[in-house]
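Here you get one chain, nothing else, as structure tokens; it is the form predicted alone.
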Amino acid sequence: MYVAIDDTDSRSSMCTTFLLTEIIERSGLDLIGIPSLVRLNPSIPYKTRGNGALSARLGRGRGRSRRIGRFGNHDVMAFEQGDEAMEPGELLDLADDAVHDLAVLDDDNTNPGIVVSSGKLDEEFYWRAVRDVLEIREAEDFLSRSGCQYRKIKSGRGIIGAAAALSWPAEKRTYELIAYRYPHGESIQQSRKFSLAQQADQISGTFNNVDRENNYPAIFPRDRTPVIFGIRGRDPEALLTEGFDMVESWGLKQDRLLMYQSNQATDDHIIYGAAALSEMRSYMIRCRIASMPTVKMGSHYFVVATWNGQEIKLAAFEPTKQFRKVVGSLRPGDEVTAYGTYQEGAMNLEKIEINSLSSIYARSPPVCKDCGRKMKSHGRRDFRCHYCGSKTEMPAYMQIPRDIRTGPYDVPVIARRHLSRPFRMSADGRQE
């Protein structure tokens, strides 16, 4: 039986994907698979932090296992196979009253939804979730025409995350382990984090751990919340075996250590071969500068494009820090490809490929013909030779070198969203 959740923590405290580890300890039940952490469509504006759905398939497992985690002292095992042991109302009241307990249901951004399934859902509910933007009834049709049982809590907006967490295909797929410690773990030093983000990063196939030129460790959450850090990794194996020895050698005291499949890194909420951009979806377009950048107050870049016959903004905004710079090297006549989210008439920029330069030419006094001398401007178009008196209207151009090359560009770690994917990772999660 499957069981997702969403919505259930805050800005300030809780976590969704603690609260299932609780959901999993309290239901005494073996997971059968690798439970899921389904990011959803980063510009929502009701979303809480990463927009993180979460489901799990418990039951009775047989066959083969490995371990997958740790909550206190005994090992979480993931099953290959595994038989249905508790009945879905049973299981739905066991993950609501972990939500009555646990989620921070006095936040009025906090409306969780539970959904409890035999089975997967179809996948085009996800695509709808991570691309689009969906309205709580929508989901209610969805999973009603599905066989699902569900529970709205508040609002219950959570049962969208919900649905497309049942709904994700894991087609594409990267991994994080997560350490907790409930309510919250202890205090750290930001030079000690710094350092684990950094050995954190020699495990095989991670990736977005450290942002080492902005000094951010980004394993560990800026909030206060259950989860202690979170490495992110390509590669499962490497997660459960260097992973595991790595963190234990931290000494940090951990209450739950748990992996999770995820559609992280996968570029899944990139709309491809549109004809229109509609606000709070993302996109990539091949477009062609036509301004000049320009700074605003704050430090934010913007400079104008043309694309399918219509200007667009591209913004790179002060949270993207030495990407701004990229933004600011364009020219018109550069060709591009932009990657970001259109909100408020402006394409937010996540990444850009710089596909060709165009040639920027300067004006300079030309060579003299007679002498082969300077000559010296003395005017718009009047250059003259102070060696042998020639004359001539026509100046010299001379090309401008630009301060910037073709090739992928991605904003630093520290601005990087779970869902964009890093250039230098391949579409199916490897290094390329």
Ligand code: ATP
Given for the second form:
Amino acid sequence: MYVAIDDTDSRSSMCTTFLLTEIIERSGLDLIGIPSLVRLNPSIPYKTRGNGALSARLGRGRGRSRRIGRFGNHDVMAFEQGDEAMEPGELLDLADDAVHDLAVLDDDNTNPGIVVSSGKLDEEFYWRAVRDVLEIREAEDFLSRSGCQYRKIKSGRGIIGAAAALSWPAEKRTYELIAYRYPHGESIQQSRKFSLAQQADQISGTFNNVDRENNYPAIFPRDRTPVIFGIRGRDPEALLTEGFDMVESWGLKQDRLLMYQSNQATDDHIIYGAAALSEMRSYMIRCRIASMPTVKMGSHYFVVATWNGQEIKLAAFEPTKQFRKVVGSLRPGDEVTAYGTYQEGAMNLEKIEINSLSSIYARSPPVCKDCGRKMKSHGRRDFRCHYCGSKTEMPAYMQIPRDIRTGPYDVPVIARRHLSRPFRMSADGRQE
Ligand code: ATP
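Could you drop in the structure for the form predicted together with the named molecule? We only have the form predicted alone so far.
So here's everything in the complex, that chain up top.
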């Protein structure tokens, strides 16, 4: 039986991933397969942080198993196969109790949803939830048609995410090893956090651990939540061996450790080949720069591009830090492939590939054709040689070297979205 939940936390406490560990623990059942942490449309206004939803398959494990976590002093195993061990209604009640005990229900923006299903659901729903904007009613219709049981708490908006977590096909996936302490982890000094994040970066296949340029240890959450840290990687074996050993050696007080499979860093939210752009959706577009860059309020960079016969603003806001310099270096005629969310008429860039750079020339006084010396400018179309007295209207043109090269540019780790796949993720997952 699968259980999925979403929308249980607030910015100041709880995390839906921890609530899932509580449901696993209370059920006393085995995990069949690896639980899923599924990120959805990153521009949804109702989200608390990263618009993540969770699902897990629970039952009586059969066949091969391996350790994917540790709760207290017992290992958490994931089995390759399993048998049903709980009625859907019973699992729904158990999850409902856990949500009522732990979710932040007094926060207006917390509207939990729980779904129980005997199988995975049609992936079309996932693609809409990760790229589009859905109504609660659409999720209800979909779940009823799919024969699932579900429960809405307050407005129950969380059933959208829960249904999407169950319809994620998990074909393109990465992994995350998350450690918890309830209600929140011990406070760790910033300098120690930085050094631990650098150590995590040594685990094979991991990515987005640390931003050295901005002194940001990205494995640690910014808000107070039961999450102590999360280490992301492309290689589950490395996280479960090297990763496990490393985090145990850190000696942090942790109650639970669990590895998830995830759609993080897959670019699943990006729509390719769109004919028009809609608000709150993310796109990849090939376009040509049409203006000089401008800077607003001293820190947000914009440049106009033409795409599909229309003008569109590309934006690099302050949180994208050094990436803004890339936008600031673009010039009319440059050809780029831009990735980002279309919001309030501008494309909020997540990454950009510069395909070609235009040649830029500056006018300067020419060399005198008669005596070979440099002429002087006496106005826009008036160049004179002070040695032999020759005159000409024709300036010389000098090519100005560009301060940027063609190629891919990511925003720094500090500004990276969960779903965004960095260009610079090499075959073994390490950033170059
Ligand atoms: P956390 O990641 O810390 O669990 P969150 O950022 O996931 O928090 P939620 O509190 O889960 O945020 O709020 C997101 C809400 O938006 C959920 O109710 C979810 O069902 C809903 N939602 C997710 N995707 C869509 C979508 N595409 N259209 C409409 N609503 C959506």
